[in-house]
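A lone chain, given as structure tokens: the form predicted alone.
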Amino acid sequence: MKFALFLGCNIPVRVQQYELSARAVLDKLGIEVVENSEFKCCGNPIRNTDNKTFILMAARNLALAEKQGLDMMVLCKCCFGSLKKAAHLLKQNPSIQKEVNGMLAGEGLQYKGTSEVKHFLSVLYHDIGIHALKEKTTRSFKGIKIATHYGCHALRPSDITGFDNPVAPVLFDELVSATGAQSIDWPLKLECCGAPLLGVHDSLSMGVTERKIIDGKQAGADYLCVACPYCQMQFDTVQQMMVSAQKLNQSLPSIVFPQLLGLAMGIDGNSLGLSRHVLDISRLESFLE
């Protein structure tokens, strides 16, 4: 099985802890990714000020990921939900279609839709298993509470994405409880994270996240688990903020996905960054047997 990886712009830079632990975790599914330097900017940051531009800048990366004959892997879902959208638009509208490959033809590339765009998490859940991921599992998790944090991307429009149930979503769900870990049932499980915001209105964004964690403490998580950066940087980076500047009286610390299966699987803390986030998660291998 092979994919091309898609990594984004924030992953490599502010959540290397996200690469490396997914990274790994592949590697010991036997799934094998491709490296692509061409890769640039999904898009998503101009997508509502450009919308011809964003299509363009989301079709080029189509495009290479077709010319590698590879269906594309990412881990990003504000990326993921940006790429399948402009894959929709682009099926939907020949003469858009028409004028990206104009403008891709200087590149020597052709977008045809021929390469389907997944998450990771998709790809855990579709092409690999619940059953075979729990085979591949040395360890378990017993006595831990994880509050899944979906997020916005991966999840609406459903009709584009087709991740998963928008409002009775299970799939984070099933792959955390394949860890032994228990997904708990909590009211905000699917509000915004309120990474958006930030920097245009930032205690709006901070107090969708106060919100957010007060209700996953309330409903006895132990750990937030995401599987997307921007999430992960609000639950984390922002979260460490708030509780310095005394906006918060506790902190509920937020892991990704690959981390949490990882352990699972056998793999080592260091290769899954678990000391690369601002606030501490060491408890979390302690819930191990």
The other form holds:
Amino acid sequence: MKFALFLGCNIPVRVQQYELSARAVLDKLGIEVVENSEFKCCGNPIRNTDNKTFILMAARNLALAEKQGLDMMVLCKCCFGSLKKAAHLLKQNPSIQKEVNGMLAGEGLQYKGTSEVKHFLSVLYHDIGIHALKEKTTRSFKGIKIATHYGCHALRPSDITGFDNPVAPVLFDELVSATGAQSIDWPLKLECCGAPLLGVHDSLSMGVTERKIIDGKQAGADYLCVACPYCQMQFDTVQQMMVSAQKLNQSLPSIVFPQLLGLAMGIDGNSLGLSRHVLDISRLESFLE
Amino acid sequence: MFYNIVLYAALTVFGIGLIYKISGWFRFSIGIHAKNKTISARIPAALKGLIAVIFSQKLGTLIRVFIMDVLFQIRVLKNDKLRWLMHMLIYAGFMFLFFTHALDRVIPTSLFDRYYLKLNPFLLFSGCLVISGIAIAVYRRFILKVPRLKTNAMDQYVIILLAIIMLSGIALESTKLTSYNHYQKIWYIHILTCFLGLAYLPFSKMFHLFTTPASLLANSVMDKNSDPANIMTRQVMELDSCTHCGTCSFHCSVAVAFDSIGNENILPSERMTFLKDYITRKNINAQGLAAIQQGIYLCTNCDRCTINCPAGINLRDLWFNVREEMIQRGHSVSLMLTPFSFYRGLKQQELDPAQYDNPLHKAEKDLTDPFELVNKTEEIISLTPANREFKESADLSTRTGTYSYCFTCENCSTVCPVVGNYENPQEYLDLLPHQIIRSMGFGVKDLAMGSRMLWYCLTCYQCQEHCPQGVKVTDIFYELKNLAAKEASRSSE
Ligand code: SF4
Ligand code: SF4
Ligand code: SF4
Ligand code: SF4
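Starting from the form predicted alone shown above, please give the structure in the form predicted in complex with its partner chain.
In what comes next, the whole complex appears, and the chain from above leads the way.
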């Protein structure tokens, strides 16, 4: 199995633990990832104000993966949603496709729609499978309660992303359970993390985050678990900002899924970037059997 | 006699230029950290910093960086082998010529016997090195057409001047033995272009001969905790170190946006050119300001420019500093109401809390103000004739037309986490999602586009997913935001 790895702009500079742990896990699973230093911004941040530029930016990445003859594996959920959406628009709208291809031609690229875009979690779930994953684990978590955070842009709009059932998803919970950890039910599981409004309207963004954290805490979670750099930054760096500003009097640290999986597969904490968090997650390894 | 007069004239201009430029590093300031950093504070701070480094363990770092990055330019090699070859050819050939040939009256070269009246193979050889380097430069800039590599007048000037010096030099060597007449003419061309180059050097991009090593060395020993006065001085100096090589723009995550928007300030290398000019004058017209604001805000802070810049310029800190200065200048920036603001939100502790919200409020106001109906809650709206033109214009994503299926069940507003965040949402959001959709149906543009709800939408797609009628609520919001942003940019022109 071979994929073109799409990291996006945030992971390599701000959420390196996600890249480290994902690579470590993929390596153990024997999935080959091909680098492409030409991949650039997915276009997500400019969707609010400039639809055409958004499609162009996304299409360029899609065209690059096609040129490599590979499907794309995306780690960030906002990148994933944005690439999926652009692919949908390009397929549906031949005049947009023509215009965009006209602009891409300058770099010798063309979007044809031959490569698929998959999120990292979907690859683990569909291409590897829960059963095979379990076989690769050497240790198991015990007595740890994990609150899975699905992430909006992968789950919705479900007719375009095709990630999972949008109202009763199971994919992420089953992946977490494969490590022996308990994936808990919590009311705000499918809600937004708040990150899209950080820097735009901080009190609103943090208000959304706060409600999730309190809800997760009340449901008894030990950790939030995510698979998106924005969610992770919001639940780690921003949560810490909220605690320091006394907007929150409790905290619920967050980890990225491949860290959990990696530990269960016997990979050491250092290779999974466990020390690169703002909030304290030092108890995590003590839940390993 | 003639030779000496021109030489001293050129040297004088060169010297004055050098003083002017170097003093500029201490005279000019840039960005929000400029306050209280006067020249009288910055010069002592620089000297203090310099001495502290020389007498510390950092000296080793300096030496390593000097050998690896200044002499052998490993940073360029890692990036682009052709460019490295080009640069090495020009640089090695030029340095050799400078020390053994241009300075041969000052430093008698015992290595080779005097050149008079015989061909000098070393001269010709190094001349050819430089010429091949120039040929690669011409090939890269004019034939290869690297995407989005911009060539400005300065780039052309340097290439032409170097080419004339080298070609006339080679012609000079080869006519030495044959024709005295030609020899003299070419000698004049050669000498005059050399002196012109010398006099103009501090003002041209060739000044990077001095400043790029200085930047590479400074950045190797400086960090966030360095004296702010020195960081300011370094950031001004870094503008002189930029060679307009285009590496940053080549790696830039958003450079492709330039192809559809056409604003050169989106490309980091072009922003550097703008800033070089900007710091000396600081005045800028409204159009220029809007362009630089858009360019500098359209940045994902991916650090690729900083990681790849061969001159070792810390573009990350420069952008952060300059971006804040630009957005605080009054004109509103619609990009601020997008996820491009995430990084600024993350770093808000480094910014002045009294100023932090101002540009956000300004952007919000300028995007919603044109649609005043939202604030006139008493007004009775006449629904006929509906604004058909508006209804039809909102159809970019081909799914927008679904607004007409809405039967006002209010599901969208019920599930919306933004609505749920407020006790009294209308007060903060103007309209709730279902009301915006209904306004679309009625074709009342001012209502649909003027509410703050649009800009406070998380784009979480809960509403869209839960709409029993298949109304693409979030996609419609995206579309309305696009339209509002376009209108705002049109009206500011
Ligand atoms: S900032 Fe650096 S990479 Fe960009 S043009 Fe200048 S020298 Fe080149
Ligand atoms: S940090 Fe900004 S300017 Fe630099 S490469 Fe990334 S997007 Fe471009
Ligand atoms: S959920 Fe759909 S039908 Fe109901 S009010 Fe919202 S847009 Fe209209
Ligand atoms: S997409 Fe926007 S309007 Fe819809 S539920 Fe989410 S925040 Fe509310």
